[in-house]
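To begin, one chain is listed below as structure tokens, in the form predicted on its own.
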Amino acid sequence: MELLRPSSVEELDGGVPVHGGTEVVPLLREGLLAAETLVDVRGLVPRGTRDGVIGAGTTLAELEVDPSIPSALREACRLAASPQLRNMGSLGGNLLQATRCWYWRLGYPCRLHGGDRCHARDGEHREHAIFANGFCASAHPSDVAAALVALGARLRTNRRELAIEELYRLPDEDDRRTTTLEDGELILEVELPSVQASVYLKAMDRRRWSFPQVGVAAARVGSETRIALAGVAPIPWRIESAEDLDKVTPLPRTEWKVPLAQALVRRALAAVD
């Protein structure tokens, strides 16, 4: 395997990017990405905060400290993960996280892996998505993520511009992908608007250092309240207010988190009003 480290983003040329590695390394090890190429983008990408606009090589450590991040953000980045993987884990990377489904991270031949069935739908799901999981059954496990789309962001990569939401895409017969980033494309920035009130609320089956069952972010931007949840559909999953909980398609497995997200949305829109 070869690893280069370019000087610049023009000189990208394929391989598969790493920075923090908490996700590629795994990924390799497990046989689950397949890689002849790395790319070293630490020297890339951009890192720090300055006037709302996060570098996407920021680590999760740097930004649940940083007093000018809203709170759904800060605590998001506090609750993902160790304290040894939030020092590593960068902002961009925490953005692209694939999912924790068993079936997929075993090999089995699962929808994301290019298979005509979701193993999870008739296995076991206990920890599986409540919303949008006709074709596939996975939870997207980035807490970061979902403060994000709440938040309203906006990223910046080296080819076009989008709101965080445009970033993610539910799988499809036609396109197994949960992303929209193309080969190449590298996320470089995230832009923050100016909000009144944020928070982020996680439960977890460990209480600390543990994926999402269900989060919840929610953030008060003027007279708008977003809303946007962890851990119930294959995607980073907005909605539009409590009500649309009333709309989930939970497996038998999955029904507890059915009470569990209507509880913390609750809570949550409570802590912004």
Second form
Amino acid sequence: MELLRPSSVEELDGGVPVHGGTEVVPLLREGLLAAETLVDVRGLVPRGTRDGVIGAGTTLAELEVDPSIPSALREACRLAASPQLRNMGSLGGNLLQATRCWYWRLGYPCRLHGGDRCHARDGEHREHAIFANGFCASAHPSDVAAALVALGARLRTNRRELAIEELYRLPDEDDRRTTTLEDGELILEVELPSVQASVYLKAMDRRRWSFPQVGVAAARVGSETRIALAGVAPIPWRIESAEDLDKVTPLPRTEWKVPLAQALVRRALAAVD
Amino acid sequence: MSEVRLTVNGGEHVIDVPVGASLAHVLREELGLTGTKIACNEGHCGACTVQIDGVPRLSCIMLAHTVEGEVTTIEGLREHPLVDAFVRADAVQCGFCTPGQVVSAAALVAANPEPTREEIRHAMAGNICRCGTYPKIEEAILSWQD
Ligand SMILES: Cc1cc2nc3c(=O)[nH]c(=O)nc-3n(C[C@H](O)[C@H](O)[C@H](O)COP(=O)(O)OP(=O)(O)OC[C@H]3O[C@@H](n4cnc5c(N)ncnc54)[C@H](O)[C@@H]3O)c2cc1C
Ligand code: SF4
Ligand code: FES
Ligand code: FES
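To test you: the structure above is the form predicted on its own. What is the structure of the form predicted together with the partner chain?
Below: every chain and molecule of the assembly, starting with the one above.
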């Protein structure tokens, strides 16, 4: 394996981007990611916040104390992972983290790995999804992504500008990827609209330092109230209103997430009212 | 093999290791600094915590070749008053998590010499202690200047 440190985006030529490495390094070690070339992108991706634009290289630790960003994002960062991980992990890397489904992490030949069955659906799935779980029942682990979806963030890459919701796609038979990021495409900046009020609430299996069982972000943006959830679908999941929680399709052992999501959505809406 | 230059506890080192080697591996196997522990080796437990320019990070999931800044390990904190405070508070059982705990705590008190209990719990949340010494660790940090 080699490590490149290009000094401009134009020099990029293949390889696996690595920023903080908190996700890349364990995946390489477990053999879940193969790379001949790693590309240290820290010199290419902006870091820091300016006028509502956040460099994708900003760490979660920097964002958790940034008074200039909406509270939903600050709180999602503060409640994510552990202090050491927040010191290392970048915003861009967080949005691209892989699922925590234990079958996937253990290398089972499941649908997300290109196989023909979802081991979680028939097996252990208490941490899994309650929405859009027909093909793959994994639950998206990013607190930060849910907050950004509720905030209506836009991303700038080296190739295009897109709404954060367009970064994600549900995996299907023809394409098992959960993001639309192309090879060689780097997330550079995250742009936020002006937001009147926002909140992020997170249920965990212990008081801190845990992935979301369910995370709920709500934001008042213009005349709209936007709601997005972590931990409930294979990708960050936007709902239009609390009533959308009637459309869930829980698995036998994920039913407990439904009342949890309902309660958090109710509280989040009250908080931004 | 590929060259890595590291400053660890004030000393300079130039080592040849394959790309992909973690900082924890290099510290323990190449430099003999075995105070830094590896338990989970995947970012969950905090046993491998070191400071880079004073900021706690997990050396088990940090590529040695990407380290920028000065590394401080538990060996570099031998004289820190927190070490005595941990002993006084009896904050050690098996001791496996302790180096990582002290490294995190030293960064905390450097930034905030008199942290509240809530601040301690937030800053120390990434260091898991399977023996459950948390209340004693909190006591050690609250009394480190005594
Ligand atoms: C044990 C553990 C617990 C965690 N708990 C939580 C949690 O509770 N909530 C939560 O939200 N997150 C959690 N995380 C995720 C953590 O926040 C992310 O791993 C971290 O933010 C990733 O950032 P990084 O810079 O280290 O990414 P890297 O590991 O460097 O990269 C991650 C992925 O993104 C790609 N990449 C990185 N930067 C860019 C870029 N700018 N453009 C394009 N591609 C890029 C890489 O190729 C890779 O695929 C946890 C992680 C771990 C390991
Ligand atoms: S939930 Fe998704 S990742 Fe997990 S076993 Fe099923 S297909 Fe694989
Ligand atoms: S050994 Fe590094 S976090 Fe557990
Ligand atoms: S003292 Fe044993 S793990 Fe903490």
